[in-house]
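Just one chain is shown here, as structure tokens, and it is the form predicted on its own.
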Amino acid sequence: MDSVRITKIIRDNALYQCLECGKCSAACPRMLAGKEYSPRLLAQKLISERDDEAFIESSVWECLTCSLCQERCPSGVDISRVILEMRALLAAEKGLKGYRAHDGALHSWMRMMTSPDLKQNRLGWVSPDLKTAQKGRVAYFSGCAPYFDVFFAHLQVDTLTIARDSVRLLNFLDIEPVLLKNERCCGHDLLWAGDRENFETLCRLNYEEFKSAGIEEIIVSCPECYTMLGTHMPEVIPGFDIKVTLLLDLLQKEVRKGGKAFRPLETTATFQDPCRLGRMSGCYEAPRFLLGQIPGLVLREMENSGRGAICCGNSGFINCDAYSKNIQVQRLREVSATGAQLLVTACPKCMIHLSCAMRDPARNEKVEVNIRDLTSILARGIEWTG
């Protein structure tokens, strides 16, 4: 391994400040699920025992990148960024890709989108009631929802409903967003799988598509797309000049202005904080504020929520094994303990992974709960007042 590059990764992400207190390992969902994995031990190996390449290579791919360890770290070590950059190094030097779920099918279609000549039929989901534009200042980015909806049809998660309801909410706010027929994947899963080259290609192709359509602002509902377009794409594109807006932030701002309300929904709900929405983007208030505006809806927090929320057990479709399943089952137990009738989240992958866990035929205990995306709940109930 490139020792000079590893030293730079360590310095850039404050790994030398590790106190070896073990708080990261004590909080790690993967370790608590029974996996022999320790962020603290990985830090130690990178700093002083780099010859133990087998351990380092294994540990780098075991991480869920949920950033809970970073939340607990008293020294401000950016473990997730260390993992991100180490994966890129290992992928480039040794061709390592980690264990990819579904035989790497999802990563394969993302690589297919790097073809400049690719033509897609990705707007077939747009229903006649949606008002959209071909040219304009504001675009809505649907990400991989059209592909997830086909690949995970057996789970009946219906991720395209999130995209349709996002456009409905924008229409309610008198915004007719541009939908780009050759928009590509945001590249989240490729970046976190260490495939920096293809991620950067997707960034450039998407940026060219945005600029050719005259886009000045992109609105996204997916937290992963938000982090990729808002944080990582500017690292690739010099002079990146497009505003990236999270739909939930926009809605919170507009509802606070007044004149908008929601129809009653008599139910008890709990909220699953997506890692990319919460710990990576700092968005905890908006979903809870918006849920709090719905008459009749009672929000009950899980034992681990907000900054301490447990992730859905998978990130980038890399880790999907018995340990991930243990994490998902534990999360469903927390849902059950709240007595909630409805599990609300704001990430299509949380819906996919937790729905998969509920439908696992090998699982003895049954925890059944209705899972819905927050965007869809809001779109079905928003109305003007006064």
Contents of the next structure:
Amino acid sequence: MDSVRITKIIRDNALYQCLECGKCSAACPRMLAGKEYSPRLLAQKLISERDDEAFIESSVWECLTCSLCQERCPSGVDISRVILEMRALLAAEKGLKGYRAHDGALHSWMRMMTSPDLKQNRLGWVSPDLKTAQKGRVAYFSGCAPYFDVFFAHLQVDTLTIARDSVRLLNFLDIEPVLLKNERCCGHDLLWAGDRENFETLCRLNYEEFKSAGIEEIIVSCPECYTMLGTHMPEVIPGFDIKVTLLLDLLQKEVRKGGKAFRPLETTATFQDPCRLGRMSGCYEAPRFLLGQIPGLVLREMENSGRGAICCGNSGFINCDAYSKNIQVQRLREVSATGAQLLVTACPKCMIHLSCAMRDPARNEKVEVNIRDLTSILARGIEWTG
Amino acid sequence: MKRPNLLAICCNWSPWTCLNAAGRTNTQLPPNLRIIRVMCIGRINQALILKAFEYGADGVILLECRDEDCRYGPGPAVGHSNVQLVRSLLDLLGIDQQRLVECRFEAHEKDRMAAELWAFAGRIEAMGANPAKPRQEREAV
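With the form predicted on its own in hand, show me what the form predicted in complex with the partner chain looks like.
To see the whole picture, the full complex is given below, headed by that same chain.
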């Protein structure tokens, strides 16, 4: 392994500040699910025992990248970033190693999107009631939603409903977004799987697509796309000058201005904080504020929520295993314990992973609960008042 | 354009018997066709078919047994549902769905198999290169 680069990764992400207190390992959902897994030990090996390559490799690839360890770290070590950069380093030296869920089908289509000549048919989901513009300065980024909708149809995860409801909400705010015919995957799963080269290609192609359509602002509903377009894409594209807005932030701002209200929804709900929304983008308040605006809806927090929310079990579609399933079932038990009738999430991936655990035919225990995306709940009942 | 890259994924039983018979009788098959033998088409999942396209295939054909001939049970039915799903994904990617086909054979149908493979090769050649080519393949053209 390239020792000089590892030292740089350690320096850049404050890993030398590690106190070896072990809070990261004690908080790690993988560890709590019974796997022998320790971010603290990885830090120690990276700093002082680099010849234990087997240990370092397996630890780097098996992380869920949920950032809970980072949240608990008293020294502010950016562990997720260490994992991200170590994966890119290891992938370049030894090839892509993480076990890819669904045999890598998702990563395959994401890589196919790096072909510049691609002419996608991705807008079949746009129903006639949605108002969209051919030209304009604001675009809505639907990412991989059309693809997930096909691939996960058997889980009844309707990711396109999220896209349609997002456009409905934008229409309500008098925004007619441009829907780009050839936007590509944001590259989240490729980047976190260590495939930096193809991630950068996707970034460049997406940026060209935005620029050639004259887009100045991109609105995204998916937290993963938000971190990619908002944080990682500017690192790849010098002079990145497009504003990236999270739909939830926009809605919170607009609702606060007044004049808008939601129709009542008599239910008890609980909220799953997606790691990319909460811990990576710092957005905890907007979803709770918006849910609080719905009359009749009672929000009951889970035992671990907000900053301490537990991962939905998987990220970037790598390393899904029995421990991931265990984490998901624990999470669903927390949902049942709140007595909520509805599980609300804000990331399509949380919805996919938790639905997958709910519908596991091999499980006797009933952990099924009605799960919906926040955008769908908001779009069903927003109206003007006064 | 150079000759298209064709991939046949062939079940070990009836279709492979056809291929063997074709070989014994010196029946000409498309020279740009690569053949992968698997024990059953039911083993091939969506990821493996997608991977063929990701690695630069211009067309993929699944050679299957008929439903009632499958040695393992649901092989051809699984193959069929995988093909349907991958075709929907190819359509989203803007790749012609006809680039992925499945064909079912009985063990004695070597002539029909040769004819189907030539027809498949002709159709793909007429369509031209697959628009979703990986970088290394694009540069070689």
